[in-house]
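Taking the form predicted on its own, here's one chain by itself in structure tokens.
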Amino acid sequence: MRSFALVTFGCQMNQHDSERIEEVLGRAGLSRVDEPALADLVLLNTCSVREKAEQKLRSEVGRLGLLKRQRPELLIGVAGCVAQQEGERLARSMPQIDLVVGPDNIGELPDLLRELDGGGPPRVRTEFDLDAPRFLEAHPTDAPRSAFVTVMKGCNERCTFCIVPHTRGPERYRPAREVIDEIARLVAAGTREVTLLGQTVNSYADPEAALGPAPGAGELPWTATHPSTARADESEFAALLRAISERVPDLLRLRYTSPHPRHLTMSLIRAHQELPVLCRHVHLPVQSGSDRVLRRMLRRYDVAEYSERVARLRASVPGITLSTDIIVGFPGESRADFEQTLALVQRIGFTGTFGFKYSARPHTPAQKLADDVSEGDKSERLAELFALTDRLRRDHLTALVGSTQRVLVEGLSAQGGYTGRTEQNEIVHFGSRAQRVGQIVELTIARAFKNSLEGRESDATLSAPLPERRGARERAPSARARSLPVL
């Protein structure tokens, strides 16, 4: 076996999967092809968090299996959350498939595919790691500008619209010295930026016990939390954010995802508020504006205590922007409940949102529930969210016109120039005739488009005009056109 194709369907935890992947492949001898026609292994790394990643899955394996008559040779793998989701299931309703690998066994690729190589059966091994965690480390040579790196892994959430504890198991975290070995060696290697992932990663915890508490840690200024409560909130979170910020002093920017409300505690907002690398925005999950429909989500917090941290939050960090998920038609959600949705979107104004229509998830406490909501009012409540996002982030991207905003320069726009993004998260496009990927660089903002900024240097002799947009389409940065978040 020489080559493999790699296909990746839903959140950032997928794609920093499908990074390690491709790192255990490459190590392996094998090299990664663009076109599944070209490759002797076919690997789908996949998201179950919604019913469609699913359906993309069994087209995709139907399609591959077209394939797989003309060349008998190739070999079909699944990985992710389907595979740890379906297991033996899906080999048995697919025999197109070869391979069936949880999250958990990433690292036994090189071994299983050995074995199918020599003749064998098709393989399944979907085997959490509880005893003995395992998180795969990047080893790059040339990083990539913005990186993920991930802190721990699974749930001990019970949120009851969510299937990520049974494909993810519970929660297990990364030693603080691994993650900061491996961002230490990201930046070497030249990334600017880090994403730490986790399903709530700022549920984090040292196995080591090595991180001492951060400021603000058993501070409870809450009057919507009972204290008790309140500080069962509390983690380490923070501790590892300020480790970061000392040990690996050239990293440009620190991002995080996806937070549960319930761990936005003091310690965490007095980080954003002392480190100047944590950048001035947070994806913060709130799901629904209804109490009623927190407590059917099982959600942990209602809308006064998540309205009450943000506050806190803004206070703190003046300028800091927020973005969210919001799931519309839960079972029970009446027309009141969503429209207490809209009037949470509109008063913490969210400069971007995740939206989905409620789909039963196997394995999840909300599929016995009744789902009376239809498909049409569902598709009419999405409608009606996009069209208020869509608004508040125009007005907020309008707003920054005429201001100077430091920009992390990611790569080549689409559209030609460049384009990079914010403190707070805006995509900005921009020219140069100075070489700019990887570099922190201040721009004006000159205009606002749908989804985005353009921005100009401020010496005239190096700056560019970008070519006209023409009707192109720019990519939204909502459920309808990005992937799926960490929920």
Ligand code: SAH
Given for the second form:
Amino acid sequence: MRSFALVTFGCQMNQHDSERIEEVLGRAGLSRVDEPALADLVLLNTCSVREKAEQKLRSEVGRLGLLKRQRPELLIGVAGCVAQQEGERLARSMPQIDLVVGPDNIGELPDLLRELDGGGPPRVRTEFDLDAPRFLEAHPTDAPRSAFVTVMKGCNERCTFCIVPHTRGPERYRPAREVIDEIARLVAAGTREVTLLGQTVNSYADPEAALGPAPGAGELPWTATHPSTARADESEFAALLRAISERVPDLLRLRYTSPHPRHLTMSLIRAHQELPVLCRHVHLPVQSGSDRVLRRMLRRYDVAEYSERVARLRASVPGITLSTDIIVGFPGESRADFEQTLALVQRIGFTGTFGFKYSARPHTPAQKLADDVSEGDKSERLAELFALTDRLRRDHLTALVGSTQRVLVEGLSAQGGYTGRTEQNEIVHFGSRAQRVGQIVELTIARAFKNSLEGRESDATLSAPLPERRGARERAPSARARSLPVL
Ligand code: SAH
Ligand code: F3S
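Moving on from the form predicted on its own, kindly provide the form predicted in complex with S-adenosyl-L-homocysteine as a structure.
Every chain and every other molecule in the complex is listed next, the one we just looked at coming first.
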């Protein structure tokens, strides 16, 4: 077997898994091709969070089955959440499938392929690595400017709509030492920005207990959260962020996704206030603006708690932007509940919103609730939500026209110029005669589009000289210092 094609559905976690699959297969001597028609193995890395995933997979496998009829030696594999969720059943119900491999079994792919090489029945490996969690490391030959690094996997929350605890298993954390080493290696190879990944990334605790308590840990200024609950919300995530910032001083930008609002603790807020490397943007899924719906979703916070934490974060980190996830049409969501969601979105002023129609998922508690909001109402609510969030976004982007922004240049844009992101996560396009990829440039914002900005290079374009950054950090940043354009 010499070549493979890989088709990826779903979230950043899956994207990241696909990169690891590519590396594992690459080390086993296989090369990647884009066209399934040219591959000896086609792997579908699936997602089951929302859409009718099995149906989609079925039609994809059907299409590949036609290829297999012409080339019986073609192997078809299924990876990701549908593989984990359905296991043996997939191979039984779709005879074209040769291989089913769960997210924790990616490292076993070469062995499974060797077994399959000799013919024989389909192989299925969907075991969670509960006793000895493995985290596949990035071994990039060409380090991306912006890289993802996993810090934990699985989820211990039980949000009633969500299939992730079923498909990704319980929380397992990666030693801080390993996370830091991986980031240091990536940065040495040219990576400028790292996004830490985890389902509830800010519940992190170091399994080797090598991190001390972070400043702010145990501070409980909350009026909306009971102290005993708030104490249980503390984690070691802020300590991990501080350790990364200290041990990898050449990293330019650090982000994370997705945090759970209940772990937005004072220690994390203090980290945002004091670490220049942390970007001034947080994706903080709220799901609904109705306490009744939040309770039925088992989100473990109410609107007052969410709002209080966001207010603290904003007061500590001026200019920080927030984006969110919203589900419309959760079972029992009334028009009045939905209007509370609109009111919350407006009040918080999210600059980016991912909105989804509720879809009942197998193996989730909410499946037992009647999916009683009609498809028409769900579509209408989603359209209303998007009308509001588009307006908020446009207002936000328009207000940036004329300002100066520091942009990390990630690559070339479709229009032939460059494209990058501000610290607050706005996308900026601009033209330059110089080579800018991988640099931080200072741009004056000239125009706002629907979802992005157009920038112009100012005279003093910076390529992020490292001594300046170190200096910036040594200036014991306060809330005020943090708002100065020093990065
Ligand atoms: N904590 C995870 C959440 C994964 S699911 C993370 O890292 O992002 C991503 C988003 O999909 C959720 O925040 C939620 O808004 C949406 N979602 C999850 N299950 C859903 C369902 N059954 N129907 C509609 N949307 C859903
Ligand atoms: Fe899903 Fe809730 Fe965990 S949305 S990933 S169960 S925090």
